[in-house]
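A single chain comes next, written as structure tokens; it is the form predicted alone.
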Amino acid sequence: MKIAILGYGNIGRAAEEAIKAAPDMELAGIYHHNDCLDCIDADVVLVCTPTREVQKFATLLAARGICTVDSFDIHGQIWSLRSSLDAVCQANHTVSILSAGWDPGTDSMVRALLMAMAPKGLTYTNFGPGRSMGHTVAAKAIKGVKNALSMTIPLGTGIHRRMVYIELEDGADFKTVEAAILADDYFAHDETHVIPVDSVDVLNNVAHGVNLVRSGVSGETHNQRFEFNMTINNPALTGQVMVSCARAAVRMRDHGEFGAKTMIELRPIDLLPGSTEQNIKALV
């Protein structure tokens, strides 16, 4: 399978380190916002752009036949984007799966394993605590802002605090800034502090995780309870999803299945190399 990637922040670099790794796989090619995307020759292009330049270059992509995959992590915005994608992609027999990192991506799917096995009641994602990138990128993107690290800390249930530490543009007001990042959807629904730093990297970690908890009934039987935690490094991760997701795209489409897809709508299966057989035999 020929992968090209676009964009080449952390994620970008992750992915290819995957890429490189994996036993089916090649490296198409490397590209950046503002290359030709006329010139890609690939099966699956990897967008590791900003989540806010996903639908723009996912879009053109799968407009031009190619497959794409993606890490776009507003979560409220993710189901809008579905619909436009898969109807580009239906109408180019292609297929585009969005959201493919941690959270949305692989926890999506164990959250949606774990209410088949308890039906009813309650599951709380704590993620961190870690740098987020997604909302690191949004911050660093307020005008004012010359660098910028947004860390995400567990308070429990669910809910959460965002640590941003900035670096001030010269001449630029940290009240205006602190504002406009309050303002940001990113940030407008947790409990947000801005702290001023001389030096953002001093502070930088890519370090993150997850503890997602659900209690629940299954039949009639109460008390079940489940736990899943991993500690991860937030980019490396991302890419390795996002490259094992290219692998179910090209099998999809190489079956006439086209469409927009998120996580937990895809064969677990198809994210792994090798045959049917040897998958089965080595893991059910």
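Positions refer to the first chain, counted from 1. Each form is matched to the other, and the largest set of C-alpha atoms that superpose within 1.5 Å is called the rigid core. All values reported here derive from a predicted model rather than from experimental measurement. Compared with the form predicted in complex with a further copy of the same chain:
The rigid-core alignment places the CA of residue 162 2 Å or more apart between the two forms. Core-superposed comparison between the two forms: the C-alpha position of residue 197 differs by no less than 2 Å.
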Contents of the next structure:
Protein chains: 2
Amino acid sequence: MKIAILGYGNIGRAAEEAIKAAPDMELAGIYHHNDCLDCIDADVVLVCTPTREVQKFATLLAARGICTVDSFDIHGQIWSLRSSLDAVCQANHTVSILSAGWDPGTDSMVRALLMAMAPKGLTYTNFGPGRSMGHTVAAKAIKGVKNALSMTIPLGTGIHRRMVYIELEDGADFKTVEAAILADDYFAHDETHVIPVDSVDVLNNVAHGVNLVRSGVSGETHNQRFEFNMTINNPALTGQVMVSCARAAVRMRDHGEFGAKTMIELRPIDLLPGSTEQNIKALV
Amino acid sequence: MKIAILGYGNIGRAAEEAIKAAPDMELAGIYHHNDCLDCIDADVVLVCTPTREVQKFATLLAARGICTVDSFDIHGQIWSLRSSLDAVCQANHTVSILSAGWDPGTDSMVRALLMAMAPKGLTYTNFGPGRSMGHTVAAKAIKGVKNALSMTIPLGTGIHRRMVYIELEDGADFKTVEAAILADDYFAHDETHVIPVDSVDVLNNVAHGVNLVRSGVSGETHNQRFEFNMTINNPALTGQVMVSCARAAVRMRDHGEFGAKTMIELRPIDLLPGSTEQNIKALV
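Output block for the form predicted in complex with a further copy of the same chain, input the form predicted alone:
All chains and molecules follow, beginning with the one already shown.
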């Protein structure tokens, strides 16, 4: 299958490595957002643009009958994006897999599976330690901040601490900047610590992690306990998940299962190379 | 949807509780292996018989166009059972979900997902501490053993210790029985300890656990680490997983996706009650 990449940041680069490592895929080109999309000849385009540009590009490509995979990560807007893309995919006999990263994405699959195993109970998804892109961008936007890094620290039960490392602009006052960060809506609801540093660059690290726990009830039996942990290189995992989902998109398109799908609507086996028989014998 | 139960041991009883707790299901009867299967009126029959009788009953029911779910657990025979049931399901426009427990079953889904996240690397599934049914039955079959319990203790990297608690028959010699157990093919390959006890009954406990770990490579990035842990009531989880799979069987049948499927061939969302929109908004 021929897989192209649109957008060549951290995720696009990681996706390129995952395509090259896949036994059943060929890289069909790397495109930038201002390239001509009519020139793309691929089964699937991985939309690795900033998340707010995903809808525009996925829609354009789906309208041309090309499968897409994205890692759109604004949780509250996923259903609306799916609805809009689904209509375009159905009309053009193609498949779009959206929000294909680790959260939303593979964590979503784990949360769904745990619900099926213990339908009543509580699931907590604890993120980090790792860099939050959204919070880092919010901190950088504060007046007086030259560069910033916001780390997400898990405190359990879905509560997180924000550790915000900032490099000040010349002449900026730390106390004023700190107050502005603490008042920002991104930080106002969590325990937040602002720490001045000489260089943010030397702190950068794409490591991230998840600790996802559920305690629930199977039938009438309480105290069923589940935990999913990972410590990972963030863009490498996102790129790999997108590439595995590209495989599922082609399989679904070839079976006439058109539409826009989130990862909880995919069969795990469709993410993997190899035959049904090989995968069942190796994994079941 | 109307769900019946065939076989009323530990798993059948747990499945009954899970059906009664499900918002979208109705219990359509509990049957024993010698009951008349022609009398069953249900969308799905949960085949809760001993594993070696699964093929016979699932085949009979599928031939009548009834969906089935079983928790067939002989790993080496799953592909062959799937092939045989698949033909019957295709011919009779029905769905059979096989090996729907926690291993094989939900662990298989986790293993498949981890392969998609980090295609190169090693996965180890560590079981226990918990009772192994197969090893317990093997120990009970040894001459001189009145009752037995074989516990599986995880030692990591998929290696397990067997702790075998035995109640001797009157007049049996412990050393002779111990030697026979250690020589049995079920125990000869693992570290095994045989311990005489006055009563096996007071040791019984259906708790079990899993620690499933993978260290792998996403794209070209090594050191991606994943771990899935659970501590559970074994029959309660198996019964619940079978009931959740019954829901998937009905949905697949209603969409014309006939055949025999293992859990890695199911969409996680199909295991859950509620609409696509509700589940995507709650879980993705």
